[in-house]
Amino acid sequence: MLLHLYAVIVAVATAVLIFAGGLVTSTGSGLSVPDWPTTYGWNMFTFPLEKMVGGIRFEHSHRLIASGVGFLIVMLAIWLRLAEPRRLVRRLGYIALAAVITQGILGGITVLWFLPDPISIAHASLAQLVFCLTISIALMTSPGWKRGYVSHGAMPDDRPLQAVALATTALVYLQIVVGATMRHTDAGLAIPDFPLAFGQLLPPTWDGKIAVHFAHRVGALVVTLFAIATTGHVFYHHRSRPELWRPSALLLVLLAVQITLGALTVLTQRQFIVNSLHVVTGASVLATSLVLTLRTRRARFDTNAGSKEQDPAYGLPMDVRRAGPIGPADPIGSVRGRA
């Protein structure tokens, strides 16, 4: 239980980091601190607070938060290595650690190379994957996941739901990548009105920035349709499964908020708080869709190759528990006899 709570804290901290990164981009503060890993020659952790003014406040705070999240993920990977019996979950911890290290390196390169668009976009996109990894670990260490949500009957193996939920999650991530491309190529106001484009349904003129911006709007429509298809399937076929309809309801709420924030970002001329909230809400939409997707596939994890998932009641691997009851006289021999 403590491991799960710690994993939740790490996931929340990662969301805060994404918001802080959004503030850096939205305020144009990416080069307010021109050196890395130092800050104007100071050690990052000894930089005087009174010098944190203007854009330095956003960029340096982002670095400090990133360092804190990196440390939390290091501790999470170590904790999983020592206490987590499931190989898959331990590997997620290792991948999260490698991803956050790569994320830090990309952040440094972004500054040292003066914000090249491809590196900046990769930095923003990888941040979302780090968040997804921490969310996955928090989910898989939760009591409900370990029990297999059996309190409401066996989890249905609904293949159509699994497919549409996975497609929705993939499309949300693609939409976030397009959004990152739009922000880092300064295309956020390439179409200055909403919901129309230059007063028309389609832009009357086109260039690269207008195309990226319009693709982001079209992507929002596609994601909305897939999210409605996913949640509609859940509400119609699995109303008795709270582990499915709760994230479905949250997904619809967050999606409505995200679309509203996207419209306000344009209408307020990219006001930095609104824009940053748009970034972190997009990450929340992705995380919620991912949780729903993983829960639809929960039954498959029991038979995952190489996974030694512990039975919460008996402390035995689930593949052993499925073999049947163990005799009291010689439990070890009984298991061996069935092997």
Given for the second form:
Amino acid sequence: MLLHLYAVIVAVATAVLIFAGGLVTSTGSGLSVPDWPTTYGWNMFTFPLEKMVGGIRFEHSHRLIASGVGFLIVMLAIWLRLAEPRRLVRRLGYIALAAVITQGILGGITVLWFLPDPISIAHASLAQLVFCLTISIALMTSPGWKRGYVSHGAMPDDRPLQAVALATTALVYLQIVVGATMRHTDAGLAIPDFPLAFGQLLPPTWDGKIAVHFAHRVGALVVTLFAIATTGHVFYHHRSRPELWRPSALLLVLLAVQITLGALTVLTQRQFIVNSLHVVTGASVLATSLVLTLRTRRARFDTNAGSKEQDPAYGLPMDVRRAGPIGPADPIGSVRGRA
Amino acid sequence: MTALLRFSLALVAAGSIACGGGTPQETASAPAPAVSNPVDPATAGGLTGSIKLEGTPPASETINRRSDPYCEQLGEARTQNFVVSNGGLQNVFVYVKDGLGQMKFPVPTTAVVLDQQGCTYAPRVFGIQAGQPLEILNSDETLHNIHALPMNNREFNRGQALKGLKHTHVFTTAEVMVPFKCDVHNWMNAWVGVLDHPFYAVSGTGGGFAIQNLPPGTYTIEAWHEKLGAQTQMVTIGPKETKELSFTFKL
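Structure of the form predicted in complex with the partner chain, given the form predicted alone:
Shown next: the complete complex, the earlier chain at its head.
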């Protein structure tokens, strides 16, 4: 339980980091600290607080928070290595560690190379993957996941739901990558009005920036349709399962907030708080969709992981594992793996 | 292996022929030889004039400098996009865009100074010759980063954390204009025109400018403003002649 709590803290910290990163780009502060990993020649952690002025407040804070999240993920990977019996979850910890290190290097490179678009977009996109990894670990270490959500009967293996939920998550991620491209190519106001484009349904004129911006708007529509299809399916077929309808409801709420923030970003000429909230809410939409997707596949995870590892104590806390052999009455889904 | 070597040699030879590899005589016309320091004081003329602004410029706005207590305590600062007095527009970069042919001019060794003072750049618009040192100075008791965003020269971004710090940079290629910005203080902007000759000026109070020691000839003169873009005019300067030229920007 402590491990799960810690994983949740890491995931929340990662969301805060994404918001801080959004503030850096929204205020145009990405190059306010020209050097890396030092800050104006100081060691990052000894940079005087009184010198954190102007854009440095955003960029240096982002670096400090990133260092903190990096440390938290290192500890998480170690904790998982020591205490987590499931190979998949341990591996997620290692991948998260590798991803956050890569993310830090990308962040440094993008500063030293004057924010080249591909590196900055990769930095923004990888941030979302790091967040997804921390969310996945938090979910998979949760008591509900470990129990297999059996309190409302056996978890259904609903293939259509799994497919549409997975497609929704993939589309949300793609939409975020397009959004990152829009941000880093300065196309956020390429279409200055909303909901129309230059007063029309379709832009009367096209260039690269307008195309990226318009793709992001179309993407929002597509994501919304898929999210409605997913949640509609859940509400119709699985309304008795809180582990499915709760993230579904949250997904719809977050999506509504996100679209509103997107519109406000344009209408306020990219006001930096609104713009940054749009970034972190996008990450929250992705995380919620991912949680829903993973939960729809909970039964598959049992089978797949168990068959590879042949671990009869799959999903059990270490203290239970250490207590001895598991009896046939054990409610854990891993019993299936032994049968 | 030998066959591979032969094939490679044949490929290189074919490539040379296809790409037009050959002697310089094959080009349509050889460029005229460069003339070093071609200004003859006995015949040199000049250009004077003014930059006018038609229309009412947007009122300057107070800059919010609360993000840095040092800058805030310096007092109110206003935007400087349009500095107009008596109908004349200041901070317009005027230069000889074309007409100097292959003439080469000595590069001054004296540095042009760009100062960060009072959380603003001084000067806001200026010129420099390619190869001439640019000394960037921090006269403020706060941090600045000096970030140049050229298209043809090398981009650079240097931090100056302490008052009195200097950084010298040399632009290698002519480029009009190279913007500077401070990412710490997002209201700080400056522009430099990098040229391979000394015939440029920046309009001062009232919009006046003067370019001196110009060899006789016919030139394209361009006037550039940070918000209003560029205008060009042709002018012919005779020996010892000083021509008047005025540009009018419209809002």
